[in-house]
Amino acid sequence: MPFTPMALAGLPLAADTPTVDPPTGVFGALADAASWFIGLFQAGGETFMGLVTGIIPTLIVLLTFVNALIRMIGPERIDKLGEVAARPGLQYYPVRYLLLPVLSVFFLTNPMAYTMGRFLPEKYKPAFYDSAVSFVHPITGIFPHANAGELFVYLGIAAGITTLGLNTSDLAVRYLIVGLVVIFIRGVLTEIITTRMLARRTTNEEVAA
């Protein structure tokens, strides 16, 4: 056998290094459970590092931009839109249940977006809330700052799309468009339901009197 530095030092060669068989039985089950347990946190750490090097910097920059945009536009102009949306008439439905919820969620983010309902009469507030709360997820695909605390909802969907090798940008656009259609429908239907319930309550109160 040729002499090597390890052989001269009296150390075993790699081929001669003894190995330990993995445990079996109860101890093997415990070892597997421990490996799974620590692997769970390792996977979480890898996901977190992916967010730190990916979405989080973008989120911070985008949030800074939106705050600067609000100051340039002026909060009072955004508030003025809420007053316009409170006007009666079918022509104000898109303003009340499409434009106002979208701008509220985009500029004020979740959950401050719901405060824009203060400009609306009581009979419109439930419908506006229904529209706004239904839009806090569809917007995250393109503007994650609007609902950063629940970004995992969109990321969970995007993970499946990525696995299939599809484009997540197309998903984000479709997610947004479907959200716009849904919030408008929900707003109009909720207003109709609210109006009927208020009328029924008024009738009951008159009968009771």
Given for the second form:
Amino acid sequence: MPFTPMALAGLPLAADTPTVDPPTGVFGALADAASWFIGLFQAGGETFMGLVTGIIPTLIVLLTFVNALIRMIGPERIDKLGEVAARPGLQYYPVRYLLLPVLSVFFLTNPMAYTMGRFLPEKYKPAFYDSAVSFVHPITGIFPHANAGELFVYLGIAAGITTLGLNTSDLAVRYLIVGLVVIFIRGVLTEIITTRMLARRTTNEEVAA
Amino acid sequence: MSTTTETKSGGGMDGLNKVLVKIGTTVGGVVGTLYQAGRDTIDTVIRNILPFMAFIAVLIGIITKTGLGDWLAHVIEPLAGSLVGLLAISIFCALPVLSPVLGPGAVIAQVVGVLLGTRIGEGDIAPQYALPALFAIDPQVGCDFIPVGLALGEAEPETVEVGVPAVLISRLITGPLSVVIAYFASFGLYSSSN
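For comparison with the form predicted on its own, kindly provide the form predicted together with the partner chain.
Up next: the whole complex, starting with the chain shown before.
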């Protein structure tokens, strides 16, 4: 019973509080500056909240699943593919600059994927690196585990698509497919450039000798 | 008699035991793998993903609140809203002098990605440019990392010496080329107008 009069007495007080004049003069300016300053970080905090609640939950579940899958399959199984990819001949180009980089990046992730280069002859190594490293962003649209530290190249742009209310899956799939085309072209072109530079280097050495 | 029955029953128990142990090990293995995968995931989220989100959030907060975003939009819009502009960005990023500088941790590519994403969300840049933009901001990927990446592949020092310029020169051609491929691959993507 004694609570009711207390609460009733409190009500008019609460109603009085907002009628206090906003601060003016020097303190007013300081207060405005302070609210502007904190506003910067409130906007940042909202963005952060959006990122954490929008991206992290699905990402954690997906990452856990794919990490478990990789552990169960065993990444060492792609070693054999590395040996196949080392063979010369036109039919092994897609293996070397398409299949091997994709599987390396998927199973070993960035940066351990580049260790697969050890199965290849020296002249193919720069091209393989170029091919593999160019795939670490296109893959993140669908398989973010492969390069979890650099998700925002894709996520940043995809966020804009989401804001417009459009579906990002189409973008993710096309990013992956165009990525495949690009890494293959990069692999082949870098191999040609490397071969030329190596050849020039040996002729220079012969001239010097 | 009693001894033989004991051994017989013991044999049966052995078989059962083997099955139980087998099931136990398999289930334990699967659970252990999943648990370890979860541990790795949380580790990645805390070490790599959350810090970057914090960084991006601070940047976005400041950029949107100070009006820097609108100013940046006027600079970026004509570049990112046309094929020629995107080609210019990709050539700039692929310059052999700049590409190793722009590379580390893909920080620049990620920040530009977020900025462009905000602009696409605001409607300043048409959404069908999202795909070519993804390639335009990224021709420098891994250019800072070539010697380390090659060393991971157990390359000889001579290969590294040739490999670094080979990759950098290759990017100058494949960078803009990737934008053109992505541009043609984006036909029919988010083109709601027709």
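Numbering follows the first chain given and starts at 1. Here the rigid core means the biggest group of C-alpha atoms that line up within 1.5 Å when the two forms are laid on top of each other. Since the structure is predicted, the reported quantities are computational estimates derived from the model, not experimental observations.
Core-superposed comparison between the two forms: CA of Asp32 displaced by 2 Å or more. In a rigid-core overlay of the protein, Gln42 has its C-alpha displaced by at least 2 Å between the two forms.
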